[in-house]
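In the block that follows, a single chain appears as structure tokens, in the form predicted alone.
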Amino acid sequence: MSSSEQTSPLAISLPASLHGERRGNVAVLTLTRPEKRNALNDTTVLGLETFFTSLPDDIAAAVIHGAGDHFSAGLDLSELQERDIRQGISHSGLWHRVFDKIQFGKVPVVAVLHGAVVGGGLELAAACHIRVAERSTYYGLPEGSRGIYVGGGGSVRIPRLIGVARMMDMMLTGRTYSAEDGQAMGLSTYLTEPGDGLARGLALAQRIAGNTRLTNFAITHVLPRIAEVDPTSGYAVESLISSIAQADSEAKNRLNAFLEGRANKVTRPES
């Protein structure tokens, strides 16, 4: 990153477990709790919705990553009370509200993984949009081994990355995944060498934070609904969409830019 990307307070108040910085327009939150190998309560759950929800306008991206050893080892269950089903409903509602306020929120996110990503953690990383892997990574969904079941989103976000039977094994047999596993079986974009994710995710943020928001807002807010509607009602939407977006001044700008040669072209990647 240049010096004028360099590191800078974000405005926002923000649990002892979490704390968010702003690199030129890419917003960074780290989970602190590494003495509980970033386990997610109540408290830090409320500050995810706390930061994502209050990002400053001029913020085009987000990333998130764990500090210490691991990513996050899901629910915090030294905090697990005794709940009636209503109140185990609501507080499930609580994960499903901050979760999606993270899903279809404000930004695009890129989460780096490194460690223990389990549980509830998984569930975090799965309503991001990308996610960078260290080797050191691993997933596992140990619910059902513990007597209890996903409750932050798992069940719709996790098998539309790896499919409903992967998930099943996962949860009934308690098998976990290395980090080589889990990017050949879609639960990681991005794989990397230890140490080297987090500059791999605020790469891809900045990358992310050249686009116009329009079209962020697109791929982040639309893309994932017309993928569950019927083709038909999905074709519509997109014209829809890309009319909106290709109307904007900015994509105009950019167009003609291209058109002029101005813009670099789509080249083979480097082996």
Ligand code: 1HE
The other form holds:
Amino acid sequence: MSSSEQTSPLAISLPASLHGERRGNVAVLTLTRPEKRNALNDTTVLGLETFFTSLPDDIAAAVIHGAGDHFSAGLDLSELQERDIRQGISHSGLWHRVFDKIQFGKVPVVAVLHGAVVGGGLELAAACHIRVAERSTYYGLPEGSRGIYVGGGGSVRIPRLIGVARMMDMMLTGRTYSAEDGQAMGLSTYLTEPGDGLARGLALAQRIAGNTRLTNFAITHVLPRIAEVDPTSGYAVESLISSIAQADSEAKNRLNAFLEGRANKVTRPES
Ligand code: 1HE
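Switching forms now, from the form predicted alone to the form predicted in complex with this ligand, please provide the structure.
The complete assembly is shown below, putting the previous chain first.
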């Protein structure tokens, strides 16, 4: 994204713990509860749902990051005290519903991480499509030591990133991982110096926003489903979605642009 891209308001009504704005066709959501380390209370979780389901149609990608020294301290523990089993199931279901709207929502989402990314904060990050971690990031699942258990889809999403064994270790022993360890094991796929994460996240989101809508849909909605089914079903769905994508007129324009020497070539990775 060009650094001159102006920020402008997004007409989405959000709680005080969230702030949304737009930079061109990228939406930027900030967790704005640093005094509670961006702990996620019900109001904030419902605000996340409002944000990701109300994005205007011209928004093509989103970035989420946290104000203050930490991305998120996870579930707001002060709200947990009085819940019975039925209320607990309902609350966990709320998180599942909302985080699914991020993972299988309107646009690809880049999470920019720094400081503590723990418990429900890690579950939120795992629901996003790309994770950029500043070197200050550290990951933990303190649920084990608090006598509780992840409830925001962590058991489903986190083992798909790092494996059941590592998640078990984090929960059983309270082990935390550094940004560098997280990068090596797949919690993030970009590592930046402190303070550089948002610019990198915005640049990635802008790049993603330049893809066709259909391709981004295939990558974020279809690919994870194919990865869960048996190979023969996967091949069938892949044949269908690849045929649908290539039949799109914008795909044909882009293929012609390459064949006529007007499109970017694939470049070597930056060192
Ligand atoms: C909170 C929370 C919270 C901070 N809920 N209020 N998550 C955890 O178990 C992590 C708990 N938090 C921490 O370990 C630390 O706060 C941090 C390492 C993230 C940051 O430490 P620090 O020294 O910068 O801040 P602090 O002094 O601990 O906290 C500042 C304030 O935020 C303080 O409130 P204050 O009124 O005394 O100022 C803290 O009480 C408050 N605070 N974290 C509520 N999490 C869907 S299931 C998901 C299950 C989970 O996510 S369990 C993991 C919960």
